[in-house]
Structure formats: C-alpha cells, structure tokens
Amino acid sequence: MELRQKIFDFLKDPIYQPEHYLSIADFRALTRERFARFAAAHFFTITDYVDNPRRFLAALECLAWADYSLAILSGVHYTLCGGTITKLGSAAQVAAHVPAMDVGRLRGCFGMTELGHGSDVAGIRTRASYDAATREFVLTTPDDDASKYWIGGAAGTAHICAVFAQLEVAGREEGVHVFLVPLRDEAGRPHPGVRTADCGAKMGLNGVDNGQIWLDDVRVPREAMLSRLATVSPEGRYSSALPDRGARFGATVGGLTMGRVLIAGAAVTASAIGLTVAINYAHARPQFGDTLIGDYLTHQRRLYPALAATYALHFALDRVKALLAAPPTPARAKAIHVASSGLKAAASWARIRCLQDCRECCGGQGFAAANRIGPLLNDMNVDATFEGDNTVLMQQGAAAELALGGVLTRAGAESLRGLVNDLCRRLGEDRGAAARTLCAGFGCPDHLMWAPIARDWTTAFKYPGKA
C-alpha cells in the first residue's frame, strides 16, 4: 500500500492529466515523456519480476488508472521484454541490461508475434542461425508474413526488442530462442539489417507506437542469445538444462504469465472506475420527476451484477498473486499458467461488457470523453486478443479449472458472499448506499478519476464563467 500510495501521489504531476485534443504523434510524444518521468523515479527494479513479483505488479498496476497507453508502453518494456531478459537470461545478461532498462535509459520491445502467427507462438518463422566461424547470430525474416507484427514500442521507441526465433545450430532445428537484437541507437538511427515500419492509427491506445520490424541476416554475438535455460558454446554445441522441447517452449514463452496477470488486474481497474462514475451519478441523478435514475430496477440490474463480478475477479486475482508470491514449484507453475490465462480472459470480457453498460447508464453523459468510460472502452478493447485471443485462453484455462474443481471460482464467489452479507447488515436494505460503499471499496484515488459527473453532476456543466 505504501508503494501504491507513492505512485498516487507521482501521478498527480499535471502531466498525467487527460489529454483529448492531441495528434497521434502528439500524444505519442506524452507517453514517451510520462514514460521517462516514471521510469526515473525508479519506484521499483525489474528483477522484482522474480524477486518480489507482489511489488512488481503493484508499482504497474498503478498506472492503468492514469492512461492506459502508459500502461501497456511501460509493461511492454517492464514485463514482457524486461521481465523475459530476468527470468530467462544469465546473471551476467540481467546486469548488462536490468540497470539501464530500470531508469529507462535503454528502452525494450517485445518480438514474439508475428504477421503470420498470433497464438501459434511455436509456429513462428523468424530464423537465428549461430556461425561458429564469427560467433554469432543470423537472425533472418524470410518474408513478410514472418516478420514481427503489433510490437509495442518498435516503430520508434524501444532500443532493443527480445525477438523470440527458430533456433539452428549446426544444421539442427532446436526450437524456439529468445535473442537480444539492437533496433536503433540513442539518435533513433536503425542498426544495421533492421527495418522497422509504423502498425498507424488504431481504435486506440494511440499513444503506444506499434511497429512492424524485418530482420535482414543481422548479426548479434552469441551472448545475445537468453541463456539461463539454454547456451550455444563458441565451437557451436547446444545445451540445454530442459532436454524435453515441450518442456523448454513452456518456459520461454512463459514471460507472459505476469503480463496476462496485468491486463486482468487492469480489467479489474477499469471496471472499479466504470461503475464507480455510473454508480455515483445513477444516486445523484433524477429522471422523470424525483425519481434516482439508480432507483430503478433496469438501470440497478445492468450496473449491480457487473459490482458483484468485479469485485469476484479481483478476489481470484489476489489469489493468483498469492500463488506467483508462493516459491516456485512445477505444480505451481502449471496453476499459474491456466489461472492467469482463464482470468485474463474472464477479466477482459466482463470489462468490456461492465464499460458498455456503464456507459449506457450514465447516458450523454457516458459519451464525453471527459467521464472517462467511453476512451477506455477503445484503449482496453485490445486486451481480447492481446497476450493471447481470449477465445484460446478461455479453453486451456477452463479445462483445468474443471480438474481443480472451481477453486479460484469458489474463492471468489466465498469472499464476495461475504462482503456484501456483512454490507447489508450495516446499511440494511438501501441498495444504493451499499453500492456506493462498494465502489468506494475499489480505493479509486479521487486525483485520478477526473470524470465529473463522478463527483457533482449538478455543478459539473455550469455555463463557463456563470457564478
């Protein structure tokens, strides 16, 4: 909480106020900069990946309730490309690039999707091919459909991207490798065999520059190669502590288990703030003579169920940080896998459908940017298929979610039942003061939630300079 409150209070800076009239290049540019500010507060370091992933994901989930292009632009750089080069490179790689990466000294992107294949990580065709002769590594595009596609920071930001690539050595195929690849210097001039192209504008989340990268026979060293679970020695000889291929993909493409926990966590995030502006104007606004909009049963059955669901998957997402926090165990590493996976897209699917009601309840009013509902239902609307298509997700984590027997389900639903027993007690059986209190329970800070219709309706659309 300390930490958290920490942040809150970073992100009253003005700057990390919303800005609705910006270019894409414009906005581009603030996120860059709120980037930058963030990054050299140095709130946390990137091995707390693995080292204390708790603090981790509290100092990122903060920033989805400023703006979310800042969010996905700095997981992007944190989780999946830092936290990939903690979990699976040597000690001597997390000290070549956690330190620069930390302050935001030296920028990273992630390369694993490519324009040919989105779930079908294994199938990728992006080639590196280790010359004993020079040490190094030939990582090669071989057409367009290979080349890396929707990569957050890559069309101008990210120095480096963790390319995941066919791994050859001596003529053997050995599956899929993550390689550090150098896109472009400090200047913005793109190294050597590296071309990388603009994705352009999007429904939103415009303040992240999504790119397209071809690699053309570029050659890094071989200590390029991530290689705490695998090494390639000069002579050319593979090893690998996981003999098993199965084995050895799981874990490297298992760096996405901690960002599926974020947009689950954001999810949850954008939710609390939907229903905390809809639920608080619903209480304060009368429509057709004195009647609260929220004392109707239609508006109380579109917005209630979305409360009680929310707070269920924040309840199943505490759990699945008790089980990241827990030391490491395989059985435990495979609860982690499904469970993130299954919440991740739970968690996005009933954000979506929560925004849109919200949006719908709160009327006009849920269409002005200002009120916040409407701008994250288009940045947010891409974490259905981000970090895995919800559709995918949904069937390996319900299948092992029917084999555990509902535990996270259970939990949830046991915590939740709780809660609002004892809310009911003390408030009896005024439904909207219950509500209230339930959205107030989210501890969304009052600096970030801007919408004004959350605070005074009645006030909030004077006639500028009426007294």
Contents of the next structure:
Protein chains: 2
Amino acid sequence: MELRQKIFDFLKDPIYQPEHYLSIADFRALTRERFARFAAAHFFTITDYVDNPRRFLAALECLAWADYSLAILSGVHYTLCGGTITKLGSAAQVAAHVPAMDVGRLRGCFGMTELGHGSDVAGIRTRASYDAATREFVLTTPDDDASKYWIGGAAGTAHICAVFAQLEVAGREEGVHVFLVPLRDEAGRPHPGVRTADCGAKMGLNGVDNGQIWLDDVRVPREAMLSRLATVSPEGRYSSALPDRGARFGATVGGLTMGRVLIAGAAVTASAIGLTVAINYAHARPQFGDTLIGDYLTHQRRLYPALAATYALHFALDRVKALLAAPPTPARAKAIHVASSGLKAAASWARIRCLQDCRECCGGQGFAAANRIGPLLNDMNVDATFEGDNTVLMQQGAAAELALGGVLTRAGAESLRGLVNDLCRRLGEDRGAAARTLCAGFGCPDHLMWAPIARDWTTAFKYPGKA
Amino acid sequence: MELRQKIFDFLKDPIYQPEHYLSIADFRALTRERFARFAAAHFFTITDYVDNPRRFLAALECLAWADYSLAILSGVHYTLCGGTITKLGSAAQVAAHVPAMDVGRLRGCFGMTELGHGSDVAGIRTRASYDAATREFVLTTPDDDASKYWIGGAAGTAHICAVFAQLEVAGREEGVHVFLVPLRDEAGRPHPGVRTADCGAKMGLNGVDNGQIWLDDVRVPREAMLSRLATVSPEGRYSSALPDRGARFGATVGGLTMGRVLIAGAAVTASAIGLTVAINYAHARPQFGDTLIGDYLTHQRRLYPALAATYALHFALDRVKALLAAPPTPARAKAIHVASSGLKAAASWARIRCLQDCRECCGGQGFAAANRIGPLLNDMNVDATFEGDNTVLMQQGAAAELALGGVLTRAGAESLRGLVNDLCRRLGEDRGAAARTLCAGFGCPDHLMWAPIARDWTTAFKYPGKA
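Switching forms now, from the form predicted alone to the form predicted together with another copy of the chain, please provide the structure.
Below: every chain and molecule of the assembly, starting with the one above.
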C-alpha cells in the first residue's frame, strides 16, 4: 500500500501525463524515457518475483494507471525477461543480470513467440546446439517462419533477449530451454550474427517497439543457458532436475503466469478507470430536460453489471495473488496456472465489453482521448491474444476445471455471493450515490480506491452541465 | 459501377496509401490534402444527393476503403453540409454554394450538436433572431453548454458551417432552422464574432479536426437561412410550407438519413475488409502441426456467422438504397427513416463485434496496423454514437416497427432466407474454398467484390506459412 502510494506520487511527474499527439517515433522515445526514470527510481527488485510476488505485482500494476505502453515495456523487461532469469537462472546468473536490470541499465526482452509459432510454444524451431570444442551454444534461426516475432522491445530498446530454443546436445534433442542472447550494445550496435527488424505500427501500444529477431549462428558461452532446471556440463553432458520432458516444458514456459496475472490486473484497472469516468459522467450529464443520462434504464443496464463484474474479477484476482504468495506446492502451482490463465482471458474479454460500453455511454466524450477510455481500448486490445490466446486459455481452463471437478468455480462463487448481495442492496437504496461511492473504493482493499487518479486525468468531469 | 472503378483507380495514388506513423498535426494535414485532391477530381456533384442518391452514395462509399478520416471529413462536407443545402436550400442558395463546394474550394461543416445537446436536437439553445432593421439574422451562443461541439472540420478545415439554431422572428419562437454561417476566410482568419476551439486528440479518426464553435452575435444576411421549407420576409414575416412544427422539425433534421446510410455502408465495408483478411489468414496459417487455424471450430464459429451477418446487412442496406432512389412518398420517407436509423445501429454494432473477432482470429497480425483491422476498430468506434446514439436509434426503430406491425422485419426476413440457405449449403461443401469465394464476391452485386483492394493493402497474406 505504501509502495503503491510512493509510485503514484512518483507518477505525478509531468512526463507521465497522457500524451496523444505524438508520432510513433516520438512516442517510443517518450516511453523509453518514462521507463528509464521509473527504473532508476528502483522501487523494487526483480527477485521480488520469487521472494515477494505481491510486492512485485503491486509495483508493476501501478504503471497501467499511467500508460499501457509503459506498463508493457516494463512488464516485458521485469516480468518476462527478469522473472524468467530469477525463476530459471542459477544464483550466479541472477547476480550477473538482476542488479543492472533493476535500474534499467541493462534492458531485456523475451524471445518466445516465433512468426510461425504463437500458441504452439512446444513447436518453436529456433535451435541451440552445444559445441563442446568451444564450450559455446550456437543459436540459429533456420528460416523466417522461426524468426522471433512481436518481441516487445526487440526493435530498438532491449540489450538482451531471453531466447526460447530447442536444445541439442551431442546429437540429442532435449526440448525447449532458455538462453540469454545479447542483441545490441549500449550504443545500439547489433551483436554479431543478430539481425532485428521493426514489426511496425500497431492499433495501439505504439510506445512499445515490437521487433523480429533472426539469429545467424550466434555463439554464446555455456553460462548463457539458464541453468536452474537443467545444465550442460563443459564436456557436453546434459542433466536436469526434472527428467520428465512435459514437466520440464511446463516449468520452462511457466514464466507467463505472472504476466497473465498482471494482464488480468490491468484489465481490472482499465475497467475501473472507464467505469469511474462513465458513471460520474452519467450522474452529471442531463439530456432531454433535467433527466440525467444515468437515470435511463438503458444506461444502468450497461454500466452496473460491468461494475459488478469488475469487482468480482478484482476479488477473484486477489485469490490468485494469495495463492502466489503462499508457499508453493504442486496442487497450488496447478491451481495458479489454471486460475491465472482463465482469469487473464475472462478479465480481458470483460474489459473489452466494459470499456466499449463505457465509451458509448459517454458519447463523444468517450471517443475523446483525454478521457482515457478510447486510448485504453486501443492499447489493450492486444491483451485478448498475447501471453496466450484467450480462446485457447479458456479451453485449457475449462478442461482443467472439469478434471478438478469444479473446485475453483464453486469456491469462487461462494466467496462472491455475499459481495454481490451487498452491491445489489446498496444500488437499490440510492443508485447515483451508491455508484459513485462504489467507484471511489467501497469494499475494495486497494485497487479501485485509486480511481481519484483517473479523475485527475480526465476532462469528462469538466463537462459544464447542470448537475 | 463504372464510377466506383474510376474512384478506386484514382485512390491508387500513393497519397491514399495507409499511413499510421504520423503525429496528429501531420495526419490532419495529409487528410486535408487527400480530400482536396479527391474534390478537385470532381467525380460527382452534391446535387446528386437529391437527383441521383445511388450515385452520391456510391462515390462516398469508396472513400471508406481508403481511410475513414477521409471518408468522414468528406461525408461532413458533401453529405451533412452540402446535402442539407441541397435539400433545405432554395435554388439560389444551391447555386451560390454547390459549385465551389463540389470541387472543395469552399469547405463546409455541420453545426447541429451542442456540448449540452447530443441526442436532444430539439433542445439546442443556439439562437438566431431576425433584425428587420438591418435585414440580418443575429446568431448567438448563450453559454458554453450551447456551443457547437464535435463539429467535424470546425477546428481548422471548414470555411462555412450549416448552423442549427432556434429561430426567433418578431418575438415569436419558430423552432430549429438552418443558417449558413461563415467561420473563416480562405487564409484561415476567423469571421468576426466567431470563436472556435479544437476538440483535441481522439481514440481514432484523428485526420478529422473536430471543433467547438461559439457565435458572439454573429450577423448574417437574410439569405443565409436555408429557405426551401420556411422563409422570413424582409419585413420580418415568417412563413412555412410545413406549418406543423413536428413535421417541420423532422424535415429539418432529416439530413442525417443519408449520413446514416453511409455509416451503415462503411460498417459493411469495414466488416468485409476485416473478414477478407481474417478468413484468408485462417486458411493460410497453420498452428499445432499442419492444422490450419481455419480448421478449428472455435475459429469458424467466430468468422462465419459474422460473414453471414455482413452479407445480410449488405442486402438490407441495398433495400434502403432502393427506397432512397424511388420517387418519394410519405410512407416511403417513414420507412427510409426507420430503416436507415435501425440499420445504422445494427450495422455499426455488428461491425464492432465482427472486427473484434477478426482482430483476435488474426492474433498479433490483427493488432498490426498494416493489416487494417485494428485502425478500422479505432477510427470507426465513433459510429456507435455519432449521427444518432445507437441505443436511442434502436429504441426509435423498435417503436416504429411495433407501430407498423413488423412490416419491415417480415419483408427483410423473407428476402434473406434464400440467401442464408445458399450460404449454408456452400459452406457445407468445401468450407475453405467457399469462404474464400464468398469473400471474393459471391452473390454480391457490387460491394464485397472490392475485397481485392483490401488484399493489396495488407501484409497478413504475406505471412510465409506452409499453405
């Protein structure tokens, strides 16, 4: 809580004020500068990913309130790259990279997706062959289909990349492992054998420079393979603490879990911002005489269910965070995986519907960039398919729930019932006041109470209506 | 058909190629230049609005294929401003403005919406008082709430504005009438008494400079009031061919009908572009081995119903265009009003769902600006609330349909049944081939056959997959 307050105070620096007028080149430069200042302030350390996940999540969640490009560039650096090093790297590998990454001196990206392989991570085709003679791994992109694609920060920002590749040792395939590969030096000069290209303009999130990476027989030392789960000896002998290939693959790609929790959290944040704007506007804007638009049933039927859903998702997410903070057990790990995947999909789809309703309920004001709903719709649209396609995640989640006999669903429904009843009662008493109070933080231990920040940054409330 | 081909050939000029990297200032300048060149080519005349509405619609519909900012800036100029002059102006007023507007030498905008009055047009508060001594109207914005707001082109582009204001003659209120008010001269210098402001950045459509207008006792000659339906004599005597106030108001704001047909048409166009990209991608992109993503049921269930809906909306829209082209009768006018309002809402909401599904079905490629789906989602989001809020339009349409006993719905269902049966049969035979054929133009007399243009302008098809 104190950390959040510190970060929100920090984000009051004018450089973090919304900026909607820039060219893509200028917006990327601004985003990198915003990231640099945030990192330099060093509010947390990447090893919190393992040691204090609540702290790690709290710090990064704050960024989505300011700008989603900043949140994603930071998420790729801290969570996907840094978190993977922390979780899959040896103590020496963590010590070698985390201090410089913590303050943004070393910037990382995350090379999992390939042009030809999005959902099918096990099918990636980047190769890493061990050369015992030189004690190096040789990383190769066999063709364009296997080039790394959509890699956030790869076009220009990142110095290193956590590259997922098929390991081959002494002629034997050992499956997907992670290698730290230098992309460019501090001056931006490419590392020998590394080629990158720019993925170009997007429908949003244009502060992030997504890029494509080809590795042309790039040689990295033996120490570049993250070695907590598996090692290759200098002579070229492979060994792993997880001899089961399926379990090893699951642990290797497990770094997405925290990212999914952050995406779900950002979806709740964005819904809270949108609802705060839309509900306050609804209770300030008259139309057809003195009737406030919030008094029309059509308006209420769009905004209040979305408000309830946002609270429900917030509390569901809080359960997942509690699981993350508890001592790890295999059953807990399974529950975390299923719940974070399902919640990422549920929250991001709910967020799309919610913000679209908020946008329409504000009329032209919802389309104006200054009121933030529209830019959030643009920037966050990516969340339905990145770090796991929602359709695929929902199928995984449903299959796992069926296998578990519906345990998670029942527990979730139980804990939400009291909340929903209370919400309904309050809405029945004095709708306008209750809705405003809800937005301002009722019943919510931390997240939605930051709504006043959204208020500071919008112009919808400056509408000079009668109310 | 020939006109469309001419315009599509014209739009191959590189200046009309998609541009996603610019600052807002530069994109506005580009949009104005695109508009200037299109207008100078003089493909049609504004009086086609009345004399040849199919021609008028065909010409303007082409622009949505190129860029929606261009389509909207042009739509405001030709349809809302020019069409209103053509429909509500005297022959002399048409002759005085249309030739210069036709070629873009005189640029117009449309001052209906006020900050405090969106859906409630009858409640606008801009005043126009007749001063018999000088034979002028005096136009006044009483307060900020009554300033004209979201006026496309008002921040810098337009020279004149068709201002909707409450007419007062000799102390008597005569209701809403339209006045042609100069905003700025050719050099951009504001007309005395006119103040404008910029509505700022938006979530899309940033090539259009939406603005706010205040009129501080602006004096315009008696000839500035559009006088086909009502006139004020030099001495200050009001008379109208439509003495019934309700009928007069309906005729005065009726200029939105053509705009709604164009919005519905653009929604069909955008859905066609999105589906062309997504369906072709689905049948070219393998994932998890050789299975094409288009072979997954989850994929088919999202794209094919949207394809069917797009065809259905296309044919429904064609019915409305046939009504518009037929000799006007009161019953036809009523049907056109109801159908164009309902279709605008139905088509734009269907378009939002359709493009969102297309975007997700293309994964990251759907988020890339080059593949057009994302920018269309951003630019067109406005269509759910402009020229009539969808929720309000749907209620109007439903009420009218109930009053008519469901005539329109039954006729529409009848004419669609054969089409849907045929679609289903073809999809059952060879899904991939049929879907591609459908996109390329099956059964559709004109609209969807322009899909090859969308193809030329996307990179999704350049995906180097196996198929």
